[in-house]
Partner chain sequence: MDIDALWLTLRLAALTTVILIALAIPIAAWLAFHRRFYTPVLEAIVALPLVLPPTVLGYYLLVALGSQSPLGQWWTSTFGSPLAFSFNGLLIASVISSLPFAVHPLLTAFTSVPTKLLQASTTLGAGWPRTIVKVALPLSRSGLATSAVLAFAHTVGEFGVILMVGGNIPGQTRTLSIDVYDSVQAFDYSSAASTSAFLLVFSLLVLTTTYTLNYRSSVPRQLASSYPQPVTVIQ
Amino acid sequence: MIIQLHGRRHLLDVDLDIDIEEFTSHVLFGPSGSGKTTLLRVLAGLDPLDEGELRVDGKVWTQGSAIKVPARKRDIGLLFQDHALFPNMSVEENVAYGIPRAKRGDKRGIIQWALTQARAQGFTSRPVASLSGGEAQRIAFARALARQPRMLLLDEPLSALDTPTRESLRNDLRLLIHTSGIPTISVTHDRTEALVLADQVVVLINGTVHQIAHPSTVFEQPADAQVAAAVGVETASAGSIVRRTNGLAEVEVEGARVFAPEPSFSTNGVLVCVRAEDIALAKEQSVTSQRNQLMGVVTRISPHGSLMRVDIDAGWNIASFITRTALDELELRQGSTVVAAFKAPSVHLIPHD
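Output the coordinates of this single chain in the form predicted alone.
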C-alpha cells in the first residue's frame, strides 16, 4: 500500500511517500508536539488538511478540507492510548463491535481469531471493568484486528500503561503486529518503543519529516542536528575536519582531535555525535583498537536505568554509560581523572555550520 501525503494541517507540513507493505511496522517518532498524532488522524480520515492531498495507492482520500473517502470506508483499524473500550460490555461484545456488518457471517470465528492473535483467548466472557491496563490493551488490539483491516493505526498504544506493564508488552506488541501480518503505523515519542516496534522509522520534528530509515540508522546515524537531539545522542559537539586520509577524517573538537569515518560530504564544519554506550572508560590510556582516547575529568555521575551515566569534561562534554560494577572498579567520583575511549566507526559526523 503506497501512502503519499503532501500537505499541511496546523503545525504539520509534510512530504511523505512510504510503502507500508514493504515494512510491516512503521513508527512515527518525534518529540511531543511534532505533529505525529495529527498525521495519524489525517490518515484515519478524522481530520482534513488545510491544503494539499493524501493519496493511497493512487486514489485521493483527502484533498484540502474535503475528505473524499470517509473514515468508515478506509478499512482501517484504530487503537488509541486510552483503549476506548465500552465498560458496559463484555470482552466478547467489545471485540464484536469492531466487526463490520459485511463480515459478521462468521462473527464468532473472527472474535476467537482476533483474541488468539492478541493472546487474550481466555478473556471472552470477562467484564471490561475486571481487566488490568495491559489486558485492556490486548482487547483493544483484538477489536482493531477483528475488522480485518488493510492497515492498523496505533496512537501511543503503550503510553497509558505503568512502566513495568509497558516494558513487558513492547515485545509482545511487535510480535502481535508481525503475526497479524497487517501493515501498521504507530505513534510514539519513546526511544525504546520505537527501537522495539519499528521496521522503519519516520522522524517528525516541528511538523516536518526529517528522516525515514531503519531504526538502527536513525538512532546511530541521525540525518541532522535536530534528529540527533530527538533520538537522544548523548554526545554531540561542533567540530571541524582538519584532515582526510585513508578513509578517515581527523576532526578538531574544542582543541581535542577525534578520528571518524570520512564522510561523503565536502563540508568541513561538522557535528560530532557519539552514543554513550559506545564510550568505554579507563584509568589510563592504553594501546587498543579504540583509536580515540581522550583524557578528561568526571563532572557528574547519575543513574540511568540499570546503568550509570558518567559525564566527562574532555575539553568538550562526553557522556558514557557503564555498569555500577565498572564504576566501583574504576573508583570514579566527581573530579576523578578518566580516559574516554571509543572507536572511529562509533563517531557519526553531520554537516554543521
Second form
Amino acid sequence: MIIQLHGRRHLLDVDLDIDIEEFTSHVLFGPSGSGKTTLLRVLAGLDPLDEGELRVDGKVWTQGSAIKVPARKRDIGLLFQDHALFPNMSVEENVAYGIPRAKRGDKRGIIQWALTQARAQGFTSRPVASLSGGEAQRIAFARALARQPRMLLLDEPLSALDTPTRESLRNDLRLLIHTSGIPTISVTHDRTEALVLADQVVVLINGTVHQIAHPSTVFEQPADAQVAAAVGVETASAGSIVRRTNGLAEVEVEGARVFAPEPSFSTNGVLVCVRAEDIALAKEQSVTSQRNQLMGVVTRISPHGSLMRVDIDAGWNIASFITRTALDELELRQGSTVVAAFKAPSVHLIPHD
Amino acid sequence: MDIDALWLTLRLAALTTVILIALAIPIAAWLAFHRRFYTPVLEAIVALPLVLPPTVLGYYLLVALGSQSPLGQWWTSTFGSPLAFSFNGLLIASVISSLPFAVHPLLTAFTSVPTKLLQASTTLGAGWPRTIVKVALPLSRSGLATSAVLAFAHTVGEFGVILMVGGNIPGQTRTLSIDVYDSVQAFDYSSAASTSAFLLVFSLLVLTTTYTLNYRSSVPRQLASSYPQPVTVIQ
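Beyond the form predicted alone, can we have the form predicted together with the partner chain?
And the full complex, kicking off with our chain again.
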C-alpha cells in the first residue's frame, strides 16, 4: 500500500511517500503539536486537506478540501486515544459493529477471533462502562481488527492509560500488531513507545517530515538538530571540524576537542551530539578504548528516572547518565573533578551552519 | 367535559407525535451532524412556530391548505373533501406548529453525543443512517422521550392555530382547548372549569414525567458525567 501525501492542513505541510507494507509497523514520532494526529486524521478521512492531495495505491483519496473516498469506504481500522467504545452496546456488539455485511454470516467466529487476537477474551460479559482503560483499549483493538482492514491507524494508543498499564500494554501492542500482520501507522510523542513499536520511524516536527529511518538510526543518528532535540539527545552543541585523518574527525566544540567518525559531508560546521547513556564517568584518565576523555567539573546532579543525570563542564557542557551505585562509588558532588569518557562512534555529527 | 373533544384531542396529539418523531429524527440529525453555513437559517425556520403569533401561523396555513391553494385543490380532487376545516388539515397544522418542540430536544441531545463516537462509527464502515440509528439515537433516548412528550403536550395545548385552521366543528376539529373557549363564550363556566382543571393536571403530569425521564437518563449512571443528557424544555 503506497501512501503519497503531498499537502497542507493547518500547520501540517508534508511530502510523504511511503510503502506501508515494506514494514509492518510505522511510527509517526514527534513532539506535541507537530501535526501527527492531523496527519493520521487526513489518512483516516476524518479531516480534509487545505491544499494538495492524498493518494493511496495511485487512487486519489483526498483532493484539497474534497474527501473523494469517505472514511467509511477507506477500509481502515482507527484506534482512538481513549478507545471510543460505544457505551450503549455490549463488548461483543462493539466488536461486531464494523464487520462487513458480506461476512456477517460468520459473525460469532470473527468476534471470537478478534477478541483472541487482542487477548481480550476475559472480560466480554462486562458492561463497557466498567472496563478499565487497558481493557477498553484491547476491545477497541479487537473492534478495529474484526473488520480485517487493509491498514491500522493508532492515535497515541497508550497515552490515556496509567503508567503500569501503559508499560505492560506497550510490549503486547507490538505483538498484537505483528501477529495481525496488518500494516500499521501509530502516532506517539513517547520515545520508548516509538522504540518498542516501530519497525520504521517517521519523524514529524512542526508539520514537516525530518527523517524516515529505523528507530535505532533515528535515535543514534538524528538527521538534524531538530530531530536531535525531538528524540532527546542530551548533549548537542555547535562545533567545527579542525582535522580529518584516518577516518576520524577531530572536532573543536566549545572549549574541548573530541574525536568522531569522519562524516560523509564536507562542511566543517557541525552539531556535535552525544547521548548521555554513552558517556561513562571515571575518577582519572586511563588507557581504554574510549578515545575521548575529557576532564571536567560536576555542575549539577539530578535524578532521571531510575538513573542519575550528571552535568559536567569540561570546557564543553555535557551530560551523563549513571546509576546511583556508580555515583556513590565515584563520590561525586557538585564541584567534584571527573573524567567523562566516550568512544568516537558515540559522537554523531550533523551538518550545521 | 366534552368526551368527543377529549377523544379528538388525544387522537390528534397521538398522530401528530408519531408523525413528528418520524420527521424530527432526520431533521435534528441533519441540523446536528451536517453543519454548513446555512444551517442557522434552517434552525431558524424550524423554530419559527415558537415566536410567530399563532394567528399568523394559522393564517398562512389556512392560505396554504385552503380551496384556492394548489395543495388544497389537489387534496379536494384526490380525496373528495376539502383540507381546511377538517381533521386532516388540523393534523398538518399541528405537525407544523409543534415541530420545534419535537426537533429541539433531539437536536440538543444529538449535539451532545461525543463526536469521537460518530467518527468511530464512520471509520468502522457505517453510513449516516446506521450511525444515527445505532449510536446517536440510543445515546439520545431521554432527548427522544422529551421530544415525544413535548410534541404530544403542545398539540394538546394548541389553541390559536387550531381555531384559525380547524374552526370549531364538533367531532371534527373541536379540541379541548377550543372547547374551553367555546364554553366561556357560552357562559358555561362549570364546563370550562372542569376541562381547564383536566388540562392543568394533565400538563403538570406531562412535565413532571419529562423531568423525571431526563433525570434518570437512559445512559448508564457511570457515564452520566461524561455524556451529559441535556434537560431541554422550551416553554
